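One chain is shown next in structure tokens, namely the form predicted on its own.
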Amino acid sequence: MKENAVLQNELNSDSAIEDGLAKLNPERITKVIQEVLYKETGPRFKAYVETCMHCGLCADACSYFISNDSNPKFSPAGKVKRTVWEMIKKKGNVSTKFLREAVHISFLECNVCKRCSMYCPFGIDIAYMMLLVRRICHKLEITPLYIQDTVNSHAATSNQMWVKEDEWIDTLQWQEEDAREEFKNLRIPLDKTGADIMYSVIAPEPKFQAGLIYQTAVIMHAAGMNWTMPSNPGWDNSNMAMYTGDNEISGRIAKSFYETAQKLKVNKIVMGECGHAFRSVYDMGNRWAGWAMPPFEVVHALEFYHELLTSKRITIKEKYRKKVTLHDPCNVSRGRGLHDLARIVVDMTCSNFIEMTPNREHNYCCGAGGGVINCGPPYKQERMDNNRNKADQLRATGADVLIAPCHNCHSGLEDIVEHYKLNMEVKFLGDIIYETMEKKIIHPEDKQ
């Protein structure tokens, strides 16, 4: 127990990991690892394992490697060597001490941001390898506590924050009532069959950031959109199960989300500013639900804002004047290629834009994505230490405002700004649009 206590302190473990490790035996460990590596994978995994030359060209692509003074154990190839290759070498016969480290490496030393794959001469997807390690951790029941609780909540209540159905509806009605003080005819339509758009959010919005729903309602109203939001479970588009290796729950969450849109017979789904949620609906959850691509057109808020501005459905009254910089969320930039659209929107709404270096698909991860921030408070200080490189990048811009069009990025970057005393305000792109847009004129009869 003394050795475990020391290791727990060094690796910043938590009770769920330690309790899970205590229940394991060598037979179960070996069986699960062999099942995942040899029965749940195929040619892709074999090609990655046999192709890697250990050249290290992926190293400088990783924020963890850079933030830790180029320590080779933090290089992407080093993480695979310390986990997957060791499991293969020992045919799954590894110790609980090894597994404790594997949990830590895969969940807390990798954001599965895929930046390293851009610099690998063979295009090896190291994020995929780390997700396999997380899959093994899931099946061995040694997933970090906070992110597992999030998955459990989503599985039980169809949203990750345990928001009750009446609370969800009450929140929408509350935001509608507040917005109607500005616009008498504004509505947040619930369960409107055949609408052009189903607008979807992640559960933290009604729980902690209901004002974002207010802003969206104003934007929709000003643009004259035919839209709706669902009242029934299935409205939460987040899906942290895809980051814990729980593919079964991930597929069920995605299927419920698609079925909600199907029942409403909408033409397309517009998703709020959340990169991991977009990735789960557009590129991962759909596969576990049995679809190569989603059964609906799915667009991220960035695409939607771009459409509204370029079509002049909404116009900008006066550009935002503070000096701004733009963070590129991994899942909508590298994952979907929306970085140029984001810059068009920023240029249309802001008068003083400063680029980060590097930027676009080469931008560094926020340090919070991939489920890392969802592992909770026990790991915050470690996360801050590993985000030193991102802090340096932000500081170099000299910007007053940091635009982060993704919830996880927004939260993670706020932590970095506070910890490193960067004196920057973090905003969503929707915040900027709401502040600068021309809102519809209230007619005299509307005031009555």
Second form
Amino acid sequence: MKENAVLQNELNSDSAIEDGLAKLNPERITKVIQEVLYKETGPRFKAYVETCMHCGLCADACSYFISNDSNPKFSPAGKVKRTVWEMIKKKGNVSTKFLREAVHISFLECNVCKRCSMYCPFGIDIAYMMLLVRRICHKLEITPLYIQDTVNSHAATSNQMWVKEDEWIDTLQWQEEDAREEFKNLRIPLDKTGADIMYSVIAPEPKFQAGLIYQTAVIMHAAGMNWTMPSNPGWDNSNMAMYTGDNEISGRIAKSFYETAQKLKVNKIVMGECGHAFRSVYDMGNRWAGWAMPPFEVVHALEFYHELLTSKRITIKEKYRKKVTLHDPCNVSRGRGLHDLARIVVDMTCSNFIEMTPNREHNYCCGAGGGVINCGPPYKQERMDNNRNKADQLRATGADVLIAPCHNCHSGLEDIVEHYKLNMEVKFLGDIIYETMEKKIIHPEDKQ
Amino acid sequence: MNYSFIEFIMGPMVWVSFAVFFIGLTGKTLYIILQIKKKESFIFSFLTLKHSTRSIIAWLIPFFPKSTRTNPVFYMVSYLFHIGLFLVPLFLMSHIVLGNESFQISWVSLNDTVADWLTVLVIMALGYFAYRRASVPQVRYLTTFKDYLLLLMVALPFITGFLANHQVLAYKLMIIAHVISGELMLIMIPFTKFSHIITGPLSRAYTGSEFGNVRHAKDW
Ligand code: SF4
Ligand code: SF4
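Same protein, the form predicted in complex with its partner chain this time rather than the form predicted on its own?
Below, the chain from earlier opens the complete complex, with every other chain and molecule after it.
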């Protein structure tokens, strides 16, 4: 069996990490670690460290542990030992060699998927502790290159992919134009104040997958929804800063997102099939911006599809016949409990569905989530090694089509399917709905 | 042995140990709550009684959480161990007699044979925990010397109590060792990982609330 790079002790790294490490001195390291571990945290962190009984029961929860032949270093608590315990023991006085490993552990050996919280008898939140380590890395400026670039983009443009404002608007108009060739009167209404729904996507959609916006426009059109998309910065609901420990930017992103919705005076926000973006606007970014719960009703695509189908705003012409399986994205199942709604939608649209096991809250992460895939090409090979467990789980379904209602999952699973030659087609749930729905034309005026 | 020493550990020291145990744990709980108020008051905006109890109860039902079913042996031993750990000291006839002597109060007692078997069970469970620490790689990786010490600290009062009860070895010495180790354990509870008696449910309550209240998902 091929050993993973980490086991061979040649830790993958990149220029941003190395440049950052070269600039560090012991005083700064100690100061930052102490600041984060003792000033920024509180009794919660202390309780987690003190309560952990070193029982190792969380190990079975983690794909990294399973994929690496039960190597204890990859167990959730093992990763805490390799980072946090050591930092506490040394009172922050750790070497750059240690930090190089800490970056790697927190960014590339954990998807912050929280599966382990369901396996630890005390519900200790290891993901939270890995995010603390990332926070330390952020403050020491040793964040991996590719993911840091997305944060820089967030900071400069309010979107993740350096999409310029005119590019964004152009893309929407281009999709609208294309769609109008097929569907008369179809609109992608920009900045329509007082619309019922603000629809929002992540920046990779206009950048690489504009077709998804087209599909949504067709769905909205057929359902006769009163919707709009914002033209100004704040349209992107993604948030990579949430995963790099850059909490200040993370809060800023969420805030500008809500402000955009507020300006448009919409009733609710509907978002595309993305998990981490949902986590940002529903669970994490909002907190950094000062809201316990989001100030708007935020509806993930899964829930929205469910509503459209059960209210018969959309009808299915003919069910999808290929053998499909469903991957529950952590951030909307464990993160929002949408797994049962997802099954209803799959049931209404597909005739041949097979469960993967484990599923629902217990599903394994796609292996790409939590910012891991966003650390980019330098780490792709090891990500594939670490995803062996996921590949086994997928293979066991024998499905032809893998539905992944999340962008991160979708990309990560495509990599897995290719690497492990699984012979599956990865699809969004929206793809299936688009393919099977009655694309009847409704004029919004008739509906209201 | 010095008579006054024996009198001390059988008398005032018992009081001190109980005081440290109760005040220590209450103090710790209060301290945590105050610290949360001061530094992480957001925790209160997510904590709900419903989801906290839901999660704690789910995790108290044997083999209900999935994790408990993937590690059946460990959890079986662990359940029995914790049951014995509470029942034996609280409901042992000879402990009740002591309570009766000091306060003229009395409560239901465990049948002596049952108590005896539970004691053996607790000791065996501790043996299993030690074995597991040494042999299961992911546990060994996390285990420190202190973890073995903790096991020993729990084992001592049970072993000495058992031996004293059966009067196999020097009875007097055993009783003294039993009392001292029991007191030591009571005193240590608030200051060691034994305090998971408090922090465990608190941590579970918060995770249960985050999962149940915010994320509408189960955490077991
Ligand atoms: S959060 Fe997920 S990836 Fe990270 S340690 Fe826990 S189970 Fe493993
Ligand atoms: S299961 Fe919980 S208590 Fe046990 S080692 Fe893992 S984090 Fe610690």
